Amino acid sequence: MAEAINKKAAIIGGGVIGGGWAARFLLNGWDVAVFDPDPQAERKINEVLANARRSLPALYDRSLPEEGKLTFHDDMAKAVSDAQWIQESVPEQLALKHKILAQIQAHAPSDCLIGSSTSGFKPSELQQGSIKPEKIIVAHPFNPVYLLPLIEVVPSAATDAATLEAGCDVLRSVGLKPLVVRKEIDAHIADRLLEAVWREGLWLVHDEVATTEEIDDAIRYGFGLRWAQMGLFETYRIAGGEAGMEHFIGQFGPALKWPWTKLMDVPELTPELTARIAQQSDDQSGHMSIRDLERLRDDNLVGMMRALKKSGSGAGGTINDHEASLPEPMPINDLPVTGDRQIPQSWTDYNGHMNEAHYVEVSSQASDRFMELVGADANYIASGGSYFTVETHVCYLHEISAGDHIRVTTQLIKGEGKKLHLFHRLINDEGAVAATIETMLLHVDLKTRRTSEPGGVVATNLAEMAKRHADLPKPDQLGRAIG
């Protein structure tokens, strides 16, 4: 299924979720046809895809697919002709899912797995009635859909093996990652844990200890940060010290008797408490409108998972995964090309252009592109061989802003001896170049920090590369000075 040439997922229910679905595939190059019989679908999702391709691209150092086609249809059987996938997103109301699964098996094609993004039901409750159970799993995800990664999946009895993973396949092929619930059980897992916390969250307003600003402060500024990257028993494990996970419960374990929590119990959503909450939510955030909020949500969303992606960590993990499936650019004008990616906003200075730390870093992502392609890649470092950078120069032509495409051209200047000098070009969308970056490096060996002859097969592959660059025209910005 993930291997479809002609990739197309089908959207039924275009709301907040339904339009994420929609991002998430579309920026990964599948069509998406939209089915949503409510007259401002169009608009909204086209506003959710302007968020979308603002941040989803910003998460990777390599270029997503080419981004699919849309299109939206007022006849259901249309939308799902065709389909690889088909993800129902329509309010959680089991008669209503129960017509609309009915519906799409009436017309979809008859190996079509179709996901359900219900946050409490489970499968075997929507198989009620359906001509093809097996085909009905649950695929609930987690919004802004199109940036976290998170999606629960949990089949049924009647869903065999094979049908599970190739819908995890589809699913890890455009970015996401499948937690497969082992047993049946309503809210899934992720529900029901934030039900725990939102059950506390009414009676801490409710019983006037805290604001709902106040709750989540204690969330954002404290265990929300370890949260992201290593979730609840690992956070814990590290608090019972170097005993580990057994003392953490020997000494914190006695707590859970003590009667601190409401948790089977919920205050009465009174019109005096929605009143109160909902005024308190108004002062916390009022200031913004909900697309300002979602913009700052996708920025700050996307500087927290880049920076678990340095490490693996966490949803970084599943973005280094992602990111290593893409597919390689082809070379332009007879050149490799070593960097072919989207400018992320966190990027740009007070000038709203791209800052020259990070042109420098583009440089550096370039450069280990080049050493991996002659053969100075992650095995050959770890054998004690690698280039360091001695000296660099950019050149600055054009402005490049958040959002822009750049491809990255290195052509070999000189590779011979201890030496490697290269010139990378920042090509943007028109095809210009914005930038020149010339970087000189040597060859060291790891164990002595001294400069050394790289090894033959680095040498080898450097030669033949310099014959293939040898008759290509020098670079004008080729070792001009400052002015």
Second form
There are 2 protein chains.
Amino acid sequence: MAEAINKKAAIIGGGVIGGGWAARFLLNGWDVAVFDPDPQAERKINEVLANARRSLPALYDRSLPEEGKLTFHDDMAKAVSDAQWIQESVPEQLALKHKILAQIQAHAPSDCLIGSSTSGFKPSELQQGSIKPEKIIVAHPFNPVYLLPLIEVVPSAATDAATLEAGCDVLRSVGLKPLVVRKEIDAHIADRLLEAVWREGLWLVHDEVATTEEIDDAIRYGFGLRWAQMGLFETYRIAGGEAGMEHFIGQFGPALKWPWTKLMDVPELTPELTARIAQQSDDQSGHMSIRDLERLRDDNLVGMMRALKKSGSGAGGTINDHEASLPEPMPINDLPVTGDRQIPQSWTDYNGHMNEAHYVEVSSQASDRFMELVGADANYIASGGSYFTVETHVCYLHEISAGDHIRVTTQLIKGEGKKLHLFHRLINDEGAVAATIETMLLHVDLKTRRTSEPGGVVATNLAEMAKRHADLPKPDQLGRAIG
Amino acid sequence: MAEAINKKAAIIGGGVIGGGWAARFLLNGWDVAVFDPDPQAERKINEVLANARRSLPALYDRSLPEEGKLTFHDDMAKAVSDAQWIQESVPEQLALKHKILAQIQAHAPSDCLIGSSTSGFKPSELQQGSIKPEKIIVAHPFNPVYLLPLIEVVPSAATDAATLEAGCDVLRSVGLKPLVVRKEIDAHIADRLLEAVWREGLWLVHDEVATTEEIDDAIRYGFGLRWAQMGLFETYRIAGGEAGMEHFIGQFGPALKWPWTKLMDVPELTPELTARIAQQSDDQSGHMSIRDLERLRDDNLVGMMRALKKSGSGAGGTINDHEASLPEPMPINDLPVTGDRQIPQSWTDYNGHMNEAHYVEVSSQASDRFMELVGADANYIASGGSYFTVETHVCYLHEISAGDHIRVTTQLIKGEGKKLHLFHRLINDEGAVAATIETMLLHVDLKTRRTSEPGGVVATNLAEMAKRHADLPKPDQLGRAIG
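Form predicted on its own done, so how does the form predicted together with a further copy of the same chain look?
What follows is the entire complex, opening with the chain shown before.
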């Protein structure tokens, strides 16, 4: 069997940002070539990768593609050859960026886009002196790059629309959310907002109104929770109520203006103010290492983003779209594979393994997938028919841990009339059956909430599937009772 | 049986904020008296309450106390009599607030604290002309008040420490997170940060750099997700890495200064700019009603805050603390009640009822609670012994919907040697058994991950519990097999 040829991303400049980019591409099946003269680059990137492997797949209820190949280079020509995407993440010095971009373009494939991670420079500044200015854009990510979907994409007048759209397609294909910025300005959009808050926060510390911890608390116990899902204007739209945004601005504009008139200058970052901030930050979380904080942050992000998947809001919608584009798993032992996923950290309990409820979550998703396969899909359900689970028997055979990769096969035991009798096996990476879930479902009319016969297509598909599964051996655990 | 006397909160001024306060107290078992001359006050508050009933209990894995009694008054003396907390939420006009605060203090119990929801005024301003200035503080909430835990509590020089601490205790008892602000300043802390972003956002719309939707996307797909859990400084602490905050400020301070020097004045809110913002907001979400938006917001908040419960970060920690303080349920039919909760919206699926996996989540929590009752609690587990579930049989008997109240009883079938055989019943509000979960657990040594005998205390407690349960009738569903 010929090996599939992966796409290739060149990551120019390692560190936390470059490492995040590398992880994002690698865990989405791309080969990644890193160029960084720093002898510590490989260690640093592998540290970021360890975090990413733990959390990015945990966002999804389906497996990501197999990881690509990671290589390190001190030769720019080798790093960028055959690349479909080049990402520059070197320090924020314009002269340095010009030098590196020139080196990249001397060796890169002629049609390859170069995204710059710059948080401050405009694309037209980066393009100065370039042999192909139209291939350089800003693609500004947010830390941790392997989890947060936002990428500010900033074109210049030199960028054509087709190139821009192709670049956005690449970013979307690795689960990112490109936000195209209409006009070039210093610091794009998000950092403008961040710096406004940063400046205000520094004043509050400077004036001894609040400590760093109190400022963080003022954010995370309050409006931070609103912003994670809706942002600023949408929140105010709701605050305005039925009367609408014009009313809101009319009502609150004048009141908001009073404090606006203050603190417009910037506090000087004296050694004293810097030391005060550092000390307060130590008081707040000096008991945790940066690694501990990163993991806490990532677990929280995964948990919140998984919660947003339910409504499809913000980052949840990005994950759903990306998940729908992931490849279908292949059958195992003539059985359809109705689940294929990595186990998130948040699914484990005090015993240090996957909690029993999530076995049934996996089997519930497998039943849904099986229903789709026989035509009882979202459209069918919208038309008023569905299956309800009435009885389930779980045998827990092997422990499953966070990060484990699980596939689910589904054997049709019986699919006649109103009854749908399924047998799910959860198979671990060693090929062992880690759990079995036998389940009986009944077809229902969603209006009356009473049992009913399934539609013709579903009945026919079930009969065909039953024929294919008729000669399979009966599972050992079938019809088990406890005790 | 004598009726328990509830605590009483007086809510002065209805509307969205007053309604949120009313809901927060009411759903935590307080009686609430609302004073508002607006004839629409009752309707408005009931609308907020409907949202709150749907979402506040969904944050918890245990039932909140029984709802208190809600009354409406146009007589201030009746509204505030016997109150333990009075909350003023009238419009942001200092003269009006002075008038209302004087009316309140003329009739209020002499030791009763009055919290003002003001977002702009300092407590010393509110206290001007008061007969008891020391009883007036700022208690500034965030919308939706029934969900977001943050309350900025601002004392003045007139406030003594004991009064302040007693006030914070009241707020904590209804699940809030009081943040005491050290110095009186206009707009306290959070609104200073919000207004900085609001000003910057208005400029971006004014300059046609971004639409309201693009600004919201720049927040919610990126740093909003960081802020919901950690805030600003903690996020930068991580960005600074092992080198620490001083390094971070040294490195990024100068770069951040460039855009700081711009846009320091305030855009004029002309009718044109106001109309542009309103139109962009309509384009963004005009297809949804404010009610739809509120429900989406609340479902997202509940989902994210439930995710934060896992780590105890930010709002998750506040919920965990509050949950631990909730009263224990009473036994039913001589069986211990090992679960007592409302069903969150996020637990339902496309069939419009609780998904099958959450029945096992409820039974898993019931098994945990039962283990605590026989001494296999957190300390016991930390010492190296625990129980693993090896087999579970679920009978789904009645549909369970979002908002339903469920209690769980646990019958000990057998608790000898390594085996723990339990039978859980999920009982709905009509007293019907909505599901049964039979489950077999084995005692394990957490180090070897192999079965082992339980500790002496656990064995003894199980033997005693077995005696008490010996004469109970065997459940119908015991030992069932599927098919």
